[in-house]
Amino acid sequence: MQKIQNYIDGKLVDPRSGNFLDNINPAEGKVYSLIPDSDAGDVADANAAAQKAFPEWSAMAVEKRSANLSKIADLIDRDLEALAVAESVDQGKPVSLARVVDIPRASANMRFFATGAIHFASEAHITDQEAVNYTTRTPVGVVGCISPWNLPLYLFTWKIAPALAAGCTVIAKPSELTPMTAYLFSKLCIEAGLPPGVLNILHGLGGKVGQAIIEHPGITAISFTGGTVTGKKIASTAAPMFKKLSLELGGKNPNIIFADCDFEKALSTSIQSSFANQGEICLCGSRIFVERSLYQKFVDAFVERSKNLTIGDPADEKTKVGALVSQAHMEKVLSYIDLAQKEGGRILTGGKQVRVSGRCANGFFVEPTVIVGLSHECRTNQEEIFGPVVTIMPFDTEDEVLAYANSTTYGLSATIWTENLKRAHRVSARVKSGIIWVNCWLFRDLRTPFGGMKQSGVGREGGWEALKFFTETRNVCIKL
């Protein structure tokens, strides 16, 4: 049984507890390996370690820095293969989805840090020719990272790159279900020469562990992707503390299909949008309004496909829908469907656990469902599933599909189909997302903010937002 460690001052180490946890393949359903059950007297060693190594990585030349990060990019490159294969088995995703997202994207995450933080600039400011004003901008000590598990380490690196390219030093927790590849990313490190204490890593519960580093007075800043429930917990311990918060929370993200789309287009990007990662990505669109002109050509061609979806082992090149992510996630993912159902739902396909043969026969897998005949406040449109599951309602006009698409208390991003110029900026305007895909879906580009309004957090990240979550803002006013 392989036993994972955590990663403090340079070194892999048990816990201090001695105790661990199990870690279950999602496919087959079975312990594969042990996991730290780790708690506040391992934080206090994470702490010392990073608070150690902070004045001499925070004072390295950008540069170096940037060097010591493209290092692990380079790594991650020469690994992917078994990177996404350990992806696949830890979370279930089909290997073919790690292979060209996941692990592709966190070796872009930290060179795209790495690069960025070389081009840092800051203000400068003359004031009526008698004072010269300039900002400058410093790491702001040690930082809490603490990633998700339906992407694991394309968010873990989505949240210590900027941190370590910033000049910060990091204690990261990855989700407790998901954390194979950040056990490897800190053997990584090590190969790349990271210097001790930098970057530390635990694993563990997140109410013993990941709460212990909310907690800690030592940690100045507190990234965190996740549930907005836990979003809440975390807000309330560390706010009063007056720590730096970044927040990207949950999504019930609505698609918003109009008749004079490219209709191929919508539909097999509404497909992707609705199941990849088994539907199990904050920015699924599972709201799908449709124009009442389109909604029935669009319906029948979408459960078409939708039935099309192979389901089964993760490790099959030819399976689109893996295995979610634990048994009691699969057990809330059907209560949502059964919720569904009575409270008017009609389910068109899919809507229950998939026995799959051979070494996957006990694994939790659901199959692609499609819901209709649901009212837009009804809990399954307003609660978030992250699942295999989505509703679609026709429409009659912008203000009513409007009405529909903000009707949540969730903003993270939105997707409209339209090859109207002047409706896609019209209704771009007026959704209440944070991020709008206008004829595409997913489309990233590494510079822009990345976060949601309302309940869907608190913060940006990406680019420059990220580097300056970071930092300290200094204003220097010399008296010419």
Second form
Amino acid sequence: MQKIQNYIDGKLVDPRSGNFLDNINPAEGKVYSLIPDSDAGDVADANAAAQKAFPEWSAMAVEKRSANLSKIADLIDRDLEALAVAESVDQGKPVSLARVVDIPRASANMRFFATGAIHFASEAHITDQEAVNYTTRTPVGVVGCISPWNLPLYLFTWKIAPALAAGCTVIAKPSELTPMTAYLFSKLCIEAGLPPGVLNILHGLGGKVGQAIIEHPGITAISFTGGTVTGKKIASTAAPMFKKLSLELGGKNPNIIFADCDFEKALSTSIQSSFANQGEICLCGSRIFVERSLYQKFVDAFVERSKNLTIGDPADEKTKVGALVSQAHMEKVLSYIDLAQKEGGRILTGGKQVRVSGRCANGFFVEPTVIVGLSHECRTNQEEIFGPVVTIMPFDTEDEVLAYANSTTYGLSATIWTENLKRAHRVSARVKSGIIWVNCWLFRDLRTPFGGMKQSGVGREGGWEALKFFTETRNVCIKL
Ligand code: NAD
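Having displayed the form predicted on its own, please output the structure of the form predicted in complex with nicotinamide-adenine-dinucleotide.
So here's everything in the complex, that chain up top.
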């Protein structure tokens, strides 16, 4: 059985304890590889390597750092197919999705920040002709990057690329549920000649090795993406140590559809924003609000399209909905479907685990599920489900739908469908979300600020925001 290893000081190594955990293929429901059960001892080794590498990496000419990262991007492109297959096996997503979304985006992340760092500049201010102020931004030191399981290599590289480009050295931990592509990535770093210790990748449990990364006094900044409950725990450990913190957390995103929308576009994109990646994307629009005059037409068409989505073997090119990431997650999603019915919801399609025939007979598949008849206030509409489950609710006025949209503790993203430009501006300005799409969804420009309001997070990633996070700002004032 394949054994994944940690990547410390430029080498692939077993965890100090010698202990390994099972890694499960969610489409088959069986163990297919082993991952290091790392602990504080491995964090100490990674920290020693990262501290040793920091002076040279942070002082390296930015063009040279950039070339290192671009080389890794090239190797990701070269191995696109193998990485897409590995991501699909490890996570359960359709390979056809990993091939066009996850892996291309991972190399785009590396290349974007490799070139971005070259253009990163700082300000100078002349003060009343009497003084000149100039601002410098220098890498903060050794940083921790912790990522979730839903878009494994995509979100892993979204953090480590700006950290490395800014001149930091990194200790990174992918989710224990989806470690494989981060492991393959560490091999690409070795092949690309990334200097030892610049990036260290530790595998294992969040509460063990993840917590040890947060607690380590040598690690000065933490960039975390994951659930809101974990985010609170991380903040409670890191804040009293005055570590810099970037938190990208959960969401319960509204998808607001006005009667004057382009119906076909709103419908087909809403199918994607509901069920892409089995609904396991923090930006999925899980609460769909439709203006009453369009409501029934939309519901009927949406249910029809949902029924036509092919569920099954992620390796099959025709599959649109693959397996959920784990049995525990599948059970959580099914428990919310149960709750929705107890809260008075009616299931128009889906609602059950799917038994796929053949090699995927024991996999964790759930039907795309559409629920109506619920109040915006019930738990089903307030808590993050993170699966192929959406609710649809009617509304009459803008004020009413804004009250519904803003009623949760989350504020990550929102989608608005209208052909009325004034309404688009008006509603965008009043939705309490950090990321708003009008007449599109998940249309990304990596230069834009990315992150949520309220309990969806603290800080922003993307573009200069990310490079600023991984640097410390210093202002120098010189009297003329
Ligand atoms: P999670 O919080 O369970 O785990 C995320 C990562 O944190 C994993 O690597 C895990 O091992 C680690 N971890 C867990 N406990 C830890 C601790 N005490 N200290 C340090 N690390 C710890 O989240 P998940 O289930 O992997 O991912 C799903 C969640 O992520 C959803 O809530 C989703 O909305 C969110 N998410 C948010 C964004 C965003 O950009 N805002 C993007 C993707 C996913």
